[in-house]
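Only one chain is given next, in structure tokens, and it is the form predicted on its own.
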Amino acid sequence: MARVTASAIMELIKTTAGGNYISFASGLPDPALFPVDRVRELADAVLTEDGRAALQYGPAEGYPPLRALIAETLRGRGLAAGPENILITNGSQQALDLAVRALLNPGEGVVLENPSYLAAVQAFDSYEARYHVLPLDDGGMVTEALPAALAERPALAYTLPNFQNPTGLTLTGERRAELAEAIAGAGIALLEDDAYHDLRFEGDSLPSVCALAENPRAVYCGTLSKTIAPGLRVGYLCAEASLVVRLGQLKQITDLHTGSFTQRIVYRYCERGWLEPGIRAFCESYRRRRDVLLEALAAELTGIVRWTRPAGGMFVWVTLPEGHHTGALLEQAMRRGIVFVPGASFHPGGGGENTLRLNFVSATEEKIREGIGILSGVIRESLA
């Protein structure tokens, strides 16, 4: 428990709740895009046609038709998946937690990107992990640094290859193959977090890292939170059938099962063919907002700071000159009505004080322009 701390993001959400802020901080999807009417219709249909089962306890592994549907989806991503390979979870965060609990003993090492997903780092911290961090460049994780990290004999490698949180970067196809082969060759577990897979605005999908090399301790995690609604709390993991059995036993200890009602809603939503149009609506809206954010950064801060250009997802990563601290910058920004997440929290290997994460999916296009104008003034003043 000594290493269990509050999320900087959740603390910001609490601090700014009810305030009149333009928020670039959280990764909250735009609620205006949630399919409220369709979920209402499906909820009524589930209660009418299958209400008693929907309100009853269910199997720890998940609602069988939903497991089969997700397995079919993942086969399209190159994964050898049948229903027996799928475990339905309470969001992908629970999938990460269960996998780490099963695959990492206290004090063992984790290979991961630096910076990396904050909530994954919190999960690793809660199991007393040691870190072997790899730098990122425009092609994602720098796999040239893998041999030195693997020489330290870690137990697990973690990657978020598509539109990484917090940087928005995507791991190249060549590096995916290198990572998969190196991890399998080292005989260690692989945890692939693909929460943003469907939020692609441009370019072709790249192969899953887990699909590129045989690894009996590979776990692939995904979620419907980003493509339907996070409040339904339906995520999933894919792994060898024997490992799914063990992870299911851990889930029984944790929460018995994911909600029977919401699983049925999600299944029917997908079965009716509503998922793909919903994904397109999210992507079209988020692509426009990304473009507005990038245009505003270019107009206001070219030559002053650097930033990533994500091909999808929710985030842009901004780097100030060395020696500048974005934690202090946040205080000034909040006084002027905007919030962002300072980058140090995302660095398990330390550093990152001169970085920050901007979310482009929560604010409107107009508010994004206004907010970047304010942020630009704060940054210019700090650098003066």
Ligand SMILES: Cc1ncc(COP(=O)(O)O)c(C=O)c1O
Contents of the next structure:
Amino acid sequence: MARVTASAIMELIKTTAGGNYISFASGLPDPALFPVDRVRELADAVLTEDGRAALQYGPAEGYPPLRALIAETLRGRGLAAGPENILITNGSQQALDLAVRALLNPGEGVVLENPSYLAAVQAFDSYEARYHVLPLDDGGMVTEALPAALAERPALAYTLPNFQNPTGLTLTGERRAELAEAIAGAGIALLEDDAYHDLRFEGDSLPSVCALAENPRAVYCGTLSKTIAPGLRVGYLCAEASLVVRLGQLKQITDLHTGSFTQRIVYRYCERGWLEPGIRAFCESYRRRRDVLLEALAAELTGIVRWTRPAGGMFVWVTLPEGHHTGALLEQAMRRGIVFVPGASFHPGGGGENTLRLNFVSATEEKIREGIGILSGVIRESLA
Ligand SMILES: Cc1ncc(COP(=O)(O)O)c(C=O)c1O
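Counterpart to the form predicted on its own, namely the form predicted together with this ligand:
Next comes the full complex, and the chain you just saw is listed first.
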């Protein structure tokens, strides 16, 4: 517990809740896009047609038809998945936690991107991980740095190949192959977090890292949180069948199983063909807002700061010149009515004091323009 601390983001959200801020800080999807009416209709259908089972305990590994459906989806992403390879989890956060608990002993090393997903780092921290961090560039994790990290004999590699949280960066196809082979060659476990896979606004989907090299301890994690609604708490992992059995035992200790009711709702939502149009609606709305944010940054801050241009997901990452501190900038920004997350807390390897994360899906297009105007003023004054 000594290394378990409150998330900087959760604290920031709590501090600013109810205030009249333009928020670029949260990691939350836009609730206006949640399919409330459809979920109501499905809740009714599940209770009418399958109510007793939906309110009963269920198998630890998950609702069998949903496992089969996720397996079919993942075969489309190049993974050799059958129902026996799928564990339904309480969001993909639980998938990450179970995988780390199973695959990492206290004091062992994790290879990961710097910066990386904060709540995964918190899970690693709680299992007393050591870190071997790799830098990111426009092509995602810099794989040239891998051999040195692997020479330190870590136990696990963690990667977010698509529209990484927090930077929005995507790992190139070539680097995916290099990473998969190097990890399998080193004989260590691989944890791939693909929470944003379906939120692609442009370009072709790239193969999953887990699909690219045989690795008996590869775990791929996904979620319905970003494409239906996070409150349903339905995520999943995909791994070798024998590992799924062991992770299922671990899940049983934790919470017996994921909700029988919500799993049936998610299954029917997908079965009725509502997932694809739902994803399109999320992508169209998020893409427009990303474009507005990027245009506003270009108009206000070209030549002053650098930023990423994500092909999907929910985040843009901004880098100020070295020596500037976004933690101090946040205080100024909040006084003028905007919030963002300073980048340092996403860095398990330290550094990043001059960076910040902008979520582009929480504010309206008009508020994004207004908010970037304010951010630009605050940045310009701090650099003057
Ligand atoms: C990269 C990443 N992985 C996993 C999760 C966990 O999401 P959930 O537990 O809702 O599936 C999130 C949530 O924001 C995320 O950003």
